[in-house]
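Have a look below at one chain only, the form predicted alone, in structure tokens format.
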Amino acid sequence: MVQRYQNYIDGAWVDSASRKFTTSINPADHSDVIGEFQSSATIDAHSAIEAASNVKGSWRQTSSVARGGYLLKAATYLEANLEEYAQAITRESGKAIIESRGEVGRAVALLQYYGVEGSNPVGTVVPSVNPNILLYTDRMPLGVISLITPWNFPLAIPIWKMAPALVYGNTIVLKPASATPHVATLIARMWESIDLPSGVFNLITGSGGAIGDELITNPNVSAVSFTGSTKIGMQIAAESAKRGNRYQLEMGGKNPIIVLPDADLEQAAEITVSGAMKYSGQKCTATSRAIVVGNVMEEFTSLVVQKTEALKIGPGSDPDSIVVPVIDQASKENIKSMVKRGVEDGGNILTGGGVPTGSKFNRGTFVEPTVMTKVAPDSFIACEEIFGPVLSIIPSSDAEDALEIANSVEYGLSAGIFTRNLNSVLDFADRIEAGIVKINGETAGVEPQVPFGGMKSSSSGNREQGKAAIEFFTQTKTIYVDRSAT
């Protein structure tokens, strides 16, 4: 019999108002069925926001230090049970189990590192013109935050918002992606196990048609942090500047490597490949364009080939796969459907482009890892986010050329440069319209202790992570203390 999941609000766990269910399926193979969750209704937000605008300024009370007291305590948690997690994360995303496991770790890292975080200061002495006047700021939360996250780091990107989120004295909602509900569950588990206050965490699972409105514009709503699509993003923005909310927005990428003729092409190809290829290219920071400047494109295009189809296809709980299934049959029909528009503008498959064929592959979602070249920089499929495994391999004819092909998408979020010249090094870290910039490295994978975020369509500007989290969940108090007339 498949298992029922509910709704965990204030602190118990609930069915929803609709008595409605989704399930939730392994992209690996579709008859395996992880469960049932709620098809949560407005009412369920409301209740929701409702629990946690109760005890939000208890939980503001409650000192920043036992606040990060119980992040440790949940870090600790996790990390015992990090195989179970792990192993969740690949049944239900899809996603290879050696990257499930990092998964995992990272957000045991983000945890440690914002329950160390309320221990540290967050407002600064300043010195008054008045010899007499204490002048100081301080740190103030926003009160309840609506979570929306995605699917592909099912685990780490909910944490990540919700870290810095609870340790600055935010309460919270969390609406998961509906791919993938019951990692959500196993973070409200989390919660519940390490005596988390009732209401400082709410989960509800559902639709963002049925439940967004009412997180995003419920009069007790402080802000919303949100990861997915522009379109989405935009319209949250929109709203969310009508009640004059904060909002915090990543969304797409179209992410460039440009490589230098200098470059090592055996690395540079070995890091493009993974970048694009790894958990089916679904990553927001994954590679897209390898822009190739000069008389090394036919050399790197081998390699790029060769280590292409190398990478073995199938179910992430093999650890030997690389190439694993895409997260639905929506997605695998819009990445042919890409594919097949970039053909028909002139593009050429090197290798991929259709669905691998066999039994281990014909209960998933899997699609094969493309290469293409004769990309033109202006084409839809060299300038719209695929979130897939297919890389456009594009000519440019010096690093000046390179550059301007890099930064003529709308997107920037993560881009790389490929190059033993410090000079080439320095003046690209400067000029590319990115938020990640790395050199001889993926774009993909990204550090808990530094911001993260993107530039132009890619976000609305503010970063997560790092000490930048603290600007976008917390408001700033300016404090005047004269000394009493006597």
Ligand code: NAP
Second form
Amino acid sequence: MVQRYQNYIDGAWVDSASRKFTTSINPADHSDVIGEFQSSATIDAHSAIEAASNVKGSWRQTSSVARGGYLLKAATYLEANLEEYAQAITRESGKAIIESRGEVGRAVALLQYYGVEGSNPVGTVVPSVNPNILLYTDRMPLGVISLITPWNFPLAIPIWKMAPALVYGNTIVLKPASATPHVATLIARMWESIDLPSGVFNLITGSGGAIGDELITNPNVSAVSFTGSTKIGMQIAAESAKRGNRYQLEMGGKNPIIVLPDADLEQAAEITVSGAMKYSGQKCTATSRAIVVGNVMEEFTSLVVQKTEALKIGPGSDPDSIVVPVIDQASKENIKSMVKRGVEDGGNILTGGGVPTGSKFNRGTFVEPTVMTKVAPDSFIACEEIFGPVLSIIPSSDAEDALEIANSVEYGLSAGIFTRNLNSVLDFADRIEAGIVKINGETAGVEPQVPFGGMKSSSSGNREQGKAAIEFFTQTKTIYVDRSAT
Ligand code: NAP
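Could the form predicted in complex with this ligand be given as well, to go with the form predicted alone?
Next comes the full complex, and the chain you just saw is listed first.
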């Protein structure tokens, strides 16, 4: 019998008003039904927001040291349950188990970081022109914040939003992606297990199309933090701006790497394939374009093809799998049609381009890792996000031309360069239009204690993680105290 899960509102597990459910399935084996989840309606989102709003005053009054203490307890809980959470991530998102363990480890690190942040100084004392005046700044929470998250990092992304939101004194409503509601219920269980006060964290599952509007437009919501596609993000921006609400958007990418002729080609190919193919390219920071300068094209391409063909395809639960299933059938069809379009536009498939065959793959949504050459820099496949294991190799005449190609798309999330020349490194770091810059490193993979976010259509510009998160999750108050009158 398939287990049924509830929403978590005001410290209690509750059914949605709709009494309707959706199932979540394992992308590696569609016959493996993980559970039934609430198809929440507007009224459920309303209740969750109300619960968060009712306790926003008491949570704000709780000292930030105590708020941080809850996060540290959650980190300990998560660390103790790492394997269970990692297995759940792999089962629901398809991710390779080693990467799922890494995702839980990252969530633990985020909770620890922001747990300690609760004891760190906020605000500054600034000299006043008047010696009688004590002049200082303080940080105030925003109130209720809606968190709308994607499926590809079903634990780490909600945690990297909620840890700073909570420690800086906000209450929250989480709406996870419809593809990964089970991991979201495990997040709720974590907060329940460590006795976070009721109403501070609330979870509702259901379709973004049905409940997204309430999460953005309810007058009790002060801000929305969203990660997902640029299309939905832009809608959220427009709705939030109409209400004068704050919004934070992290969205799509079309991440390039540039290979200069002096690069260590073996290392460059290894890292490029890893960035493009792990988790089947379903990371916003995955490498999607390899722009190769000059006469190293042939050698680099041959290394990339060789390394891609050596990758093992299989379910994430198999520790040897590198290329895992894509999230669902719609995604599989989309990847196939984008590859087809790439060929129609003149691209040449060197490896992959189809779907793997064999009994191991019949029940899941697998796609072959694909490398294409002769891709024109302005073609559809070179400009649009694929979110699949597809690498386009683009020739370029010199470093200047390569930089121009790298910057020619609407996205600007992550970018890398492979070279041993210091001037090329510094020029690239200065001129590339990307929020994350890697030198001789993979476009994917970031550390939680530094700012994260993109430029152009990849982001609203306000950074997540590290110390930068305080800018979105609080507002600054400037206080003048005239001692002469007291
Ligand atoms: P998505 O379709 O935009 O969905 C993201 C979230 O928005 C989901 O919870 C979705 O709910 C919800 N949503 C859908 N329609 C909505 C609406 N009208 N109002 C409010 N919320 C709505 O993205 P995805 O397919 O889950 O994730 C893949 C995308 O995320 C890629 O573009 C990737 O680059 C991006 N991403 C970016 C980052 C980053 O940090 N830059 C990180 C990870 C992923 P439903 O699932 O119910 O539709």
